[in-house]
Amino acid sequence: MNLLDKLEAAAAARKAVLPSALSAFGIPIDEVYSATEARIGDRKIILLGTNNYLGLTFAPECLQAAHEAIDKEGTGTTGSRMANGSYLGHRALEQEFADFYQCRASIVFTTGYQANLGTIGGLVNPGDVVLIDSDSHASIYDGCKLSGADIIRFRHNDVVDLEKRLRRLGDRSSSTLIIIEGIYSMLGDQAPLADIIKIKNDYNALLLLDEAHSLGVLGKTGQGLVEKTGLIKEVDFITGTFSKSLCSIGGYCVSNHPHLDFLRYISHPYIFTASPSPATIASTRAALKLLRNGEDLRQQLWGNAHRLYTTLRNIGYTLGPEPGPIIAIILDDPQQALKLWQGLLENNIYVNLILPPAAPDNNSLVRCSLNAAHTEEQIIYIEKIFTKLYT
C-alpha cells in the first residue's frame, strides 16, 4: 500500500461508518455577525459550537487594539521569537500573563497547540516519563510523542489509578511529568486538582496543568482551576491558549520555576515558528484585561450553562458529568449523533459533531459551547429545538 492508498483507505473506513458525514466537518461559515450569530449558506444561525466563552470576539477594546497594531507595526513579524519576532508587545504580554498568575515568568507561543508541544518537549526527554490523563487533548499526546519520553496513561480523572501507576515507577517517579487539564474539552468535566497535587507531592513528580478551556471560565479573576481551588502555587507549569476566552490565536506557559526561560533555547515550536502577528498580540492584551475584570461575564456564562444543562438533562438527554460551558450530549453511535446534528442545523443552530476516535470511550457526541453573549431569547429557542428533536 503506497502513501496515497493509505489516505484512500482512511477515507473509505470513515465513509463506511458514516457515509454522509464528510460534509459535516469543516463547514464554512460564510459571514459572522456577532459572538453568537453567523450565516451558513442562506441560513442565519445561532453559534452554539464555538469556544468563545466570554463572547469577546467583537469587543470594541480588542478590535481597536488590533487595528492600531496593524497601522503601527504591519500585518506580521515574519520571524520567530528567537530571531526578529519578539516585539515590545510580545514581551509585554508575557509580563502581563506572569502578573495575572502571580508567577515568576511566562512564555508566549504562536498557538496553544505549540505551547503544549514546546513545553512538554522542553521538559521531558527519552528516559523520562509522562503520565497523562486518558482524555488529554491531541496537543498533549503529540508533545509527549515528540519528546521521546515514556508515555503512560491513567484512567480519566481517576486518582487511584494515577497513584498506582506512579507507585509502580519506583525511583523513576522523580523524573515524571503528570499532565492534566482544568476543563476537559470533550465532556466539559474538571480535574480533581487537590487530590492530584497531593499524589504528585508524595512521589516528587512535576505537574503541568492545561487551562485552555478553564481560562476565563473558573475563578474570580478567570485564572482557571488553579484559582477556583486556590492551588496555583502547587502547580509547576500552566499552559493555555488565546483561542478560547481570549478570542485570538496563540498560547502561553507560566511557571514559578526559574528554569522556564531555558525553554526558549531548546523548544522547537518557539525557535522555528514565526511569532504571533502584532494585531493578535494587541487584541490578546486587551482581552486579558477584560477577562481579568470579567466577573459579570463569568456569571452570565455560568447562568447560561446551568440553565441549558438542567433543561437538556430533564428532557432526557445523556450528558457529560457536570454543568459547564461545554455541554456534551452522549449518543450511542455516529448515526444518532449525525441525525441530531443535522436536525439542529436545519433549525439554524450550529454545534460540533464529535465521532470516534476523537470522542472518549468510543462514544459519539454532539458538543455545545455556551458563552456569556448568548441571550435569554436564544437559550429559550435552543431549548425548544432540543425538545422537538428528542426521540
Given for the second form:
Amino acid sequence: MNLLDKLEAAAAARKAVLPSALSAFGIPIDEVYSATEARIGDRKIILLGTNNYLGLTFAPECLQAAHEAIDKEGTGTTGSRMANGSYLGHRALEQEFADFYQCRASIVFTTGYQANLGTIGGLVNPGDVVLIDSDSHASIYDGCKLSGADIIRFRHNDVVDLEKRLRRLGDRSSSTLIIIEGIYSMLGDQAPLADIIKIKNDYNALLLLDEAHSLGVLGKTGQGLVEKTGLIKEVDFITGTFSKSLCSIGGYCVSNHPHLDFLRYISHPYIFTASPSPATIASTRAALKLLRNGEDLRQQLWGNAHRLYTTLRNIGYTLGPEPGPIIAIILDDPQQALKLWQGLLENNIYVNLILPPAAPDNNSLVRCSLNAAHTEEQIIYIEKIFTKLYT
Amino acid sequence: MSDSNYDEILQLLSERLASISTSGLAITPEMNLINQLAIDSIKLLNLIMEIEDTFDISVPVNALTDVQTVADLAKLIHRIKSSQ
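What's the form predicted together with its partner chain like, now that we've got the form predicted on its own?
The next block holds the full complex; its first chain is the one shown before.
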C-alpha cells in the first residue's frame, strides 16, 4: 500500500461508520453574531456546541485589548519565544498565570495542543512511563508519543485500576507521570482528584492535570478542579488552554517545580513555532481578569448546566454521569445520533456529533456545551426542541 | 515461558478478538487486525487493558507500533510475560 492508498483507506474507514454523517463534521459557520448565535447557510442558529463557557468571545474588554495590541505591536510576532517572539505581553501573561494559581512559574505555549505536547514531551523521555486516563484528549496521547516514554492506559476515572497499573510497574512507578483531566471533553465528568493524588503519593509518581475544560468553570476564581478540591499544592503540573473559557488560542503550564523553566530549552513545541500574536496575548490577559472575577458568570453557567441536564434526564435521554457545562447525550448507534443531530440543526440548534471510535465505549454522542451567555429564553427553546425530538 | 504458553496466549487472544471483531471471519494467526478483523484503534487499546489484567503485565501502547497480525500481538504478550 503506497502513501496515497493509505489516505484513501483512512477516508473509506471514516465513511464506513456512517456515510451520510460526513457533512456533520466541519460544518461551515457563515457568520457569528454573538457568544450564542450564528448563521449557518440561511439559518440563524443557537450555538450549543462551543467551548465558550463564560461567553466572553465578544467581551468589550477583550476586543479593545486586542485592537490596541494590533495597533501597537502589529499582527504577529514572526518568531519563536526563543528568538524574537518574546514580547512584554507574553512575559506578563506568564506572570499573571503564575499569580492566578499562586505557583512559582508558568510557560505560555502557542496552542493548548502544544502545551500538552511541549510539557509532556519535555518531562518524560524513553525509559520513563506515562499513565494516562483512557479518555484522554488526543493532545495528551500525542505528547506521550512524542516523549518516547512507555504509554500505559488506565480505565477512565477508575482509581483502583490506576493503582493496579502503578503496582505492576514496580520501581518504575517513581519515574511515572500520571496524566488526568479536570473535566473530560467527551462525557463532561470530573476526575476523582483526591483519590488519584493519594495513589500518586503512595507510589512516588508525578501528576499532570489538564484543566482545559475546567478553567473558568470550576472553583471560586475559576482555577479549575484544583481550586474546587483545594488540592493545588498536590498537583505537580497543570496545563490548560486559552481556546475555551479565555476565548482566544494558546496554552499554558504552571508548576511549583523549579524544573518547569528547563522546558524552555528542550521542548520543541515551545521552541520551534512562532509565539502567540500580540492581539491573542492581549485578549487572553483581559479575559483572564474577567475569568478571575467571574463568579457571577460561573453561577449563570452552572445554573444553565443543571437546568438543561435535569430537563434532558427527565425527558428520558441517557446522559453522561454528572451535570456540567458539557452534557453528552449517549445514543446506541451512529444512525440515532445523526438523526438527533440533524433534527436539532433543522430546528436551528447547533451541537457536536461524535461517532465511534472517537467516543468512549463505542458509543455515539450528541454533545451539548452550555455557556454563561445562554439566556433563559434560549434554554426554554432548546428544551422544547429536545422534547419534540425524543423518541 | 514454553511454546505451549504462547499457544495458550494465541488461543485466548483469538477468542477475545472473535468476540469484538465485526468481520465475522474465523480468526487465524496471520490475520491483519485492522484490515481483516476490523479492530479499530480504540478496540485494540481496550483489548490491551484486558490482556494486561489477565496476565498481570504492562503492555505499553507504543509497543503496538509493530503489531499488525494476531500472531504479532501474541508474540508481544509472550515476550513481555517471559521477561518478567
